[in-house]
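Presented below, as structure tokens, is a lone chain in the form predicted alone.
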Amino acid sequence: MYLTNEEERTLDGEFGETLRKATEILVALGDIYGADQLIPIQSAQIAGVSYKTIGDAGLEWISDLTGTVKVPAILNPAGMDLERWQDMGISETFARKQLEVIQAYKDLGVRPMCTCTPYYLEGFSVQYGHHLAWSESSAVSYANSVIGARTNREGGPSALAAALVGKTANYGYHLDENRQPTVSVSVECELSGSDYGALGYLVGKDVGNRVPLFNMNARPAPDDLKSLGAAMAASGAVALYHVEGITPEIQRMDAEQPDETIVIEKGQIDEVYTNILGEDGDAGTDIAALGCPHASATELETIADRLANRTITKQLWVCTSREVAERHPDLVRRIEESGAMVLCDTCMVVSPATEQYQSMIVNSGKAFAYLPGMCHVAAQMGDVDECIRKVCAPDED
């Protein structure tokens, strides 16, 4: 792997221990995956934020670093709403540790916006062809597939290392040859809303880490593509996909139809909704959660409309980024008038608050895949209307 003179000096420790460690991580990854060099990146999105997942060891590692990131960098969702953590039932001990994690990242110049949808943030522009170092699986999928940027699915340490150095190793999805479709998916039914998450849940399990090319009659909106990619990344390891006639890169590349084709029919989609994952699958529904990945303004408006004149009697969480919520206070107000709670900075998958419940209904294929294993909570899929119906007053069913 070729290193410039400055990169070699950085690896030798001339510019401090933090940059030496960061460069060492990037070079090690480059050596493992056969990279030829380090390349500049436009931004970083860093996982390893929830204290639930990184614990004291992760906090100590981050706190030992010094310096400032060289590119715009933001964070993955934390384990709690950084302002309303008490409303979620988060303990003071956890909250203190979580805030220490956020401060450690802030000390490195990382912007303390905790979201899995960084492409919604103002001043965090991502464009076609940009090279990135992003961590969160759904964000990686959206950047690669819907925007046409280029990033591997980085681990938290490697994304932070890339942010500190301003570069990443040139391998994987940064290279043209690895972005070609390798399996075709023929969707033989109409789709809407949460169906895209159900589709992604099914396809991810079949294709693993390959690059699927979808052929479908529907014309998915960006939010639909977000749900599709998020679910495939959770049930499989899909970091890049194409949709014929929709996503930008497939329309520019000279790609052949792959030899293998997977066919998805309506009955398979319907079966996802009837499945309940987890040991307490017959325990009823304790809580509904929407916004995984974080809800866009369009999704918040849909939820607000569906909640009009309804009363929530159990729990309904709507997760979004703080910036989106602050830009749309009227939508937040309309949602919370029903008794639902709009949560920022966090999500149902990475927060210990989820573990208070036995059974959760979600409209997200990603959450559906993750909840039983990561949170020990039974999970059921439903569209927005079904999720609301499960937690609203009985006479409003």
The other form holds:
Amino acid sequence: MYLTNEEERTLDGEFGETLRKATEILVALGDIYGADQLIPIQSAQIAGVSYKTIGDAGLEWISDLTGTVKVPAILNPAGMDLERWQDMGISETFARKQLEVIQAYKDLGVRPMCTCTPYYLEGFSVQYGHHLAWSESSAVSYANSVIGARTNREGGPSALAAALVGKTANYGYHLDENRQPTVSVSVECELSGSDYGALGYLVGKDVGNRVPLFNMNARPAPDDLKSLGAAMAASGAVALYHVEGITPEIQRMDAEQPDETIVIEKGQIDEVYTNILGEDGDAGTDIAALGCPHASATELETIADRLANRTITKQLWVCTSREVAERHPDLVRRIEESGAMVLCDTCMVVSPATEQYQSMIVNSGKAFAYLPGMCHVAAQMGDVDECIRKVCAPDED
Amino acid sequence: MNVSERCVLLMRINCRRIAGGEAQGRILLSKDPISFLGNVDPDTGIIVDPQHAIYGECIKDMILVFPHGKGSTVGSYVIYQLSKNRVGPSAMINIESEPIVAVGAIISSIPLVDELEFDPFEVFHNGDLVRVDGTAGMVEVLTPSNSTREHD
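Given the form predicted alone above, I would also like to look at the protein as it appears in the form predicted in complex with its partner chain.
Then the entire complex follows, led off by the chain already shown.
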């Protein structure tokens, strides 16, 4: 791998231990994947934030670093709403550790914005062709596929290293040749809302880490594509996909039609909604959670509309980024009038608060795939209306 | 006894450097890949997965040889935790390194090399004394294990 004079000197420790190690991480990954050089990035989104995931080991590592990030950098969702963690049933011990993790990142110049939807944030604009170092799998999928930017799925330390150096190694999805579709997916049936998550859940299991090219009759909106990509990244390892006539890059590239075609029928999608993953006991659903990935303003509005004149008798979480919530206080108020909670900075998958429940219904293919294994809670999928119905007073049905 | 004073160089093997630094110690071979999150107890350095090829072995201060890492990326932090708890390996040798172990080794300052010019599972035996130079990309085989083991 070619290194500039300055990169060599950084690697020799001339600019301190933190930058030396950060560069060593980038170079090692570049060597492993056959990168030719380091390339500048526009922004970083860093995983390894929830204290539930990284523990004392991760906290210690981040705290031991010094210096300041060179590009705009934000964080993945944390293990709790950073302000109203008590309402979630989070212990004081966990909260203290979680806030220490956030502080350690802040000390490095990282914005303490914890979200899997960085592309909604002001001042974090992502454009076609931009090179990024993002971590969260659904954000990576959205950036690559819906926006046409370029990022690999970075691990926590490598995204932080990239933010500190302002560069990443040039391999994988940064290169044209790895962005070609490698499998076709044909979907003729009509799709709406959570169907895209169910579709992604099915396709991800089938295609692994390949690059699917969808041919569909439905016309997905950006929120639909967000659900589709998030689910494929969770049940499989899809970091980039194309939709014929919809996503930007397939319309500009000279694409070859893949040899293999997968056909998904309406019946398969309907079946996803009938499955319960994990052991839910006899109690049935005790919580519904929406906003995986973090809800957009449009999604908050839909949820607020559906919750009008309804009373939540069990529990309903709506997860979003703090910035989107703060831009739309009226929507937050309308949602919370029903008894639902709008949670920021966190989600049902990364928060230990989920473990208090037995059985969760979600409208997200991603949450559906992760909940049983990561949170020891049974999971079921439904559309927004079904999720709300399961946790509302029965006389309102 | 201090083995470093008595050792004799027997063989020098070229390899690819992944994480810099030098370390000397005894070989522990694991034919199974290692998921540091789950397979290893971060407080003791003992392999705790009963299904694992080196179940019950302690990796503390060993030159740990395994094909590659696997499992959660949190494994990188577990390597850091092992190192902070002083129960981590002295160095690691892979057939083919992947990002979890590579990043873990770098943040923990544990030398790591891969792509040896000979198959490490053929040339090394448990207990062999070696020196890993992760900066130069080299493994040196020192006095064979049987000549020093009697002093252990």
